[in-house]
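Take a look at this one chain, the form predicted alone, written out in structure tokens.
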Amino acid sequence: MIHTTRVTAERIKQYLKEGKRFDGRKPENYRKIEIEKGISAHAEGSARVKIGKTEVIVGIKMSVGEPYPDSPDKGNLITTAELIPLSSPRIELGPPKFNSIEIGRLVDRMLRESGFIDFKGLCIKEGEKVWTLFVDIYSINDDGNLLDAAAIGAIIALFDTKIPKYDEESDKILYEEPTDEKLPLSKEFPLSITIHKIGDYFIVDPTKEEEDISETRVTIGGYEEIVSSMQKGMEKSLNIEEMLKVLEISKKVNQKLRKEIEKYI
């Protein structure tokens, strides 16, 4: 359900041809992004982000269990979002809804197919055990582009993690004696970028409002020259030529955000 008004929806789009925001932003502009990582002292690696009033938590927390049947010498990645009902007055009470699943496999496969976590680095012992990594991900406020801000928050607080002791003669993993050792992680990291289309028009990191009356959006998941990953969403296509711009602004604000990024890595 579209919860913009007409006349602000027509504000956007005249804002658009003149080639700026409703907010004074260019088209291929973020809001301003605010990182914060190491902010939670039960998580093995966590980190908060703010792109404008957007607003994600993610924690990361380390089991040790058997692998996948085919990947017996590889570590294992569960990535959930939840959308809490205080995050926005559109959010309700109970199971995961579409949004908050969405939002969790792409994450989820930005990190997966991009190569960045060397999952054979996770492997304990081949067959037996692994270490398994869950990405927990939390909106505290939604204007817009969470699954950008969560990629980030995920990113950041995949850096921030400590691997916890383990013990493999008692099996236990020693919470109370914490070590240094890092992730197995590759010195560059992957982004997720989301384009939306208005008209004719092409945004990046919309407010709610655009959200709102946005007709098609890419999420392009890698690096500067690697798309990793790629997924449509809603029901507008594009054709070739939409498709080739989707993806020259991707590799463009790529670039851009990566600098910005770095700063907390």
Second form
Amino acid sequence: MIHTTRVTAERIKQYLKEGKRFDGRKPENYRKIEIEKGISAHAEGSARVKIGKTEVIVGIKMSVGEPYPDSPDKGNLITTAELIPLSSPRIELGPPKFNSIEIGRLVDRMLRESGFIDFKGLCIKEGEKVWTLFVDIYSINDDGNLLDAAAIGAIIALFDTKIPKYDEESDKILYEEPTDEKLPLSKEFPLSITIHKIGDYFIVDPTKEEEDISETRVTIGGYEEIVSSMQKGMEKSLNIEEMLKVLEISKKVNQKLRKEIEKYI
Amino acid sequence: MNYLERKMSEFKRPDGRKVDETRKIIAKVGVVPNADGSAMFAFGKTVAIAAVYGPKNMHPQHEQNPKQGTLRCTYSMNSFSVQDRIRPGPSRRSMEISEITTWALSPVVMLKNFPNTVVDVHINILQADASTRCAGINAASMALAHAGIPMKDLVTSISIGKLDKQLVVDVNKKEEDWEEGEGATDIAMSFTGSGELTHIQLDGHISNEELKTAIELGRATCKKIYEIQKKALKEAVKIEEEEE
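Return the structure block for the form predicted together with its partner chain; the form predicted alone was the one displayed.
Time for the whole complex; same chain goes first.
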């Protein structure tokens, strides 16, 4: 198993003491973000997101199916993340590992809990037919922070989505004939921001090396003022003061990141 | 080649291409920074990327070969690469294509000096419009070269179709689903630069004579694609030199 060496780990920690990072960034800065949308001809919506050397692609597929019994007038959302071995020497072939399951679930909850998607608007016939949204995330190059990249990709791809024509009589989706109709999304979009703690210091958007030596992390999904989903990961605990600081950082970063992403919508 | 020449002018392909014309080809190396070598290859809307990791220790250990290294190719399609979403994860089809790809590339890869190791080639189809295995093999061959794996030659792959009675080069999805007349015959084949055939698959029905012509046509087209692959590899080296 490839892992960051102790020498590198020590150096990263030493740098953080001086408020610096390996690549010259400040603790609360993201690497350069590049976004492309409409990258896939067969997906209803798609996006490619690069954060530094990290790259993910996200595609949205839509199909028509039955609603769940407890939400007869609401569409469905299924989010999957595939961390493919192509994207890193650390990822082995085989069934999905915890990492990819967690990314899928966290992006799913960010989308669902934030109220970003109006699921009622995805209902075709109550109790019988609703749209199912598949948000599929693929890693292309993993250099840390796949999670936040995946979340941005999902948002952009959803905004990019055009609903295909659905013929109710034959129960067929005419994928060749996309309508101009967009998904029922709210104008304000949620973001997912993961804050890592290394030693006594907090950083966002870790590179792979930083991710390796991170002791604990908190992923916060939502808007500038509102937190709609959250999860702490890894073993080390936080005290209340630290948790409040995390929330403060998340708010600040959310504000800044939002401006950068807005122009792609 | 008379058969081919006679028919060439009469036939109209759905996208207006000449019968011996491929779609627009894009070839690029170095698309996955993490990998030891990587490449992208596109036939029009069919886009494949490949990344090479290795030689590295073979796991599981019982698959180690003490006489030479092992080449292991895996082919997978993105769930949204086609119109009807495919479930992520391996399928019978993708497992067969993985093996076929390994067989297509093995003859040129020289792993004698790397006993007990494996060279992993991961192929991912980002977008599919038929001929995905050919695009995958082309990308994989370039990625292996980019990774500096000792090779005798590159491998180049192309699909030849027979639509009704007409042979065409580089089949797209519309042509693959051709139903008029005799329907569609799809022949995927791969050649080394020196012209050895390392892979061929056929679905449909075709006479012996026509198949011979199809193979000749495939060989001629692969020669052209081979030059494109070579050019992309050379360009990558040039850029790296400039950066230094």
